[in-house]
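Quick heads-up: it's one chain on its own, the form predicted alone, in structure tokens.
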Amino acid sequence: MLGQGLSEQAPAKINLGLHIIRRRQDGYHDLATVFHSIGWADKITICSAEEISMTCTDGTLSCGEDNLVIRAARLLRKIADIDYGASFHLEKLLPHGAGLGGGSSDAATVLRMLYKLWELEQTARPLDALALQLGSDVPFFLHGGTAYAEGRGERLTPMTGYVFPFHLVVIVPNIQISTAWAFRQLDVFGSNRVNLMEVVQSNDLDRWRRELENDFEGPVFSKWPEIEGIKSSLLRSGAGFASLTGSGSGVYGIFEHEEDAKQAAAEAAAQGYVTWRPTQDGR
């Protein structure tokens, strides 16, 4: 094992786009989005350690079982049948209850971390069948990047080359959403919707606005007419697109011209909205 401790970033997604397909006979909804990792991200910090334990940031959150990081090494370390510990620090750096994944990826950021510190790469299962017994998002931030995403979300399709050319603006309102309420709202589903991932590889914003939606949207904007509101505004500040990511509280505008980005993420930042948007060297 070894004897220093490890830190790593935990980076936050977007959705480009996000289609309800049909709810499943197991509970769970088939779907169909483009996920798109960005630079803002929590960072965990691991040590070795005789027992499983973590300490966070945010006061808030719970460092108990129903942690994710807590519950994905007491996973690895019963599938691995070893009998390591490992004490994790959290700095919360993202918002929770968002849509932006930042439990999800804490939880793939521990699973690597934790090969590493126990050295299980040759004795331990593939990743992502661990990952998915954690959540349907997990196995996409084992690898990160841009995927298209079917199933429950763990069916990815690399997008291989694909480059954002854009410049973006996140925006987190006061508001944390449960993503079980917001799949409870949803009562209408359909398979005949276009090919998400042909659309974003387009890079057309007026073909995106168009295009891409998210079905979240209906509900969450009825409830928090906050939300849209924050919608409404990037796009009058020039987002040639804007959307919900995941199930929210989190919004995006995408910019053409990074004035324009710039100048949206200071009026956000004045109106008490966490904001957050990519420096030069892309956190």
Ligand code: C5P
The other form holds:
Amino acid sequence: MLGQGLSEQAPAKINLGLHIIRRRQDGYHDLATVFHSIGWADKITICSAEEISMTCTDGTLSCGEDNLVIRAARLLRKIADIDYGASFHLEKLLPHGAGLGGGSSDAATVLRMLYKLWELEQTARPLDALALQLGSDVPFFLHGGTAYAEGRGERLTPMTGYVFPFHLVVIVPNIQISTAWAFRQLDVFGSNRVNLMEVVQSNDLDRWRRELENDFEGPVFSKWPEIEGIKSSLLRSGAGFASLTGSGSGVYGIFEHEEDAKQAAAEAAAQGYVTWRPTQDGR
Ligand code: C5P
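Mind giving me the form predicted together with cytidine-5'-monophosphate, seeing as the form predicted alone was just shown?
And the full complex, kicking off with our chain again.
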């Protein structure tokens, strides 16, 4: 078995537009968004073990029953009706409360890794329904890539063949936002909106600036003007489009010119913000 450990990346996402359509009977909201995987990622190492347990590089994070890594492992073990264990080491590189989906991506990665480690391909059900029990965007992270999402975020239309041709910069201030809090701030909903998948596919940044809205920006920017300031400075630095990701606090800028992206990232880092941009191909 895996004495040495097997490692996988758990990549973050950004939201290219996010419409909240209605509040549902079950307390969740129907939404429409485009999820787009990026190269910024946590790293998870897994070893065979008697019990389920984890360690983590981030001392502020619980390694107990409430961590999505442990919850994912326990849920899969219960559904598969087995008593295997596994020990995980989480190298936490993604900020939390930033709208990047780090915890959800960790959960999806654990499900995928355990599926292989425990050799469940023949016996267990597909992972998507299980993933949704762990969080609304966990099903997306099972597959990654770029996908249009509806419902709670689990009804996915993969945007196969979509190419993101721009240079990305992600900036995260020292603010952690609770997704549940952000959803509670919304009280006006509408369903008659542009089709986000179509707008994204145009790859026309002028159009993105006019038509790709994230409904969380209103409440988040009014509570934390600093976050709106980050978006404005990205646009001033030459971003063709900039937006809050998810319910924040992360903000990203999309640039046509790599030099502008580099400069914007350097300025944000000099101001003390956690800043990320891809190192090689601009994706
Ligand atoms: O599904 P997840 O646990 O990630 O959601 C966190 C919280 O965000 C939920 O408890 C709910 O309050 C809110 N939420 C929502 N509608 C969604 C997704 C999340 O209201 N589609």
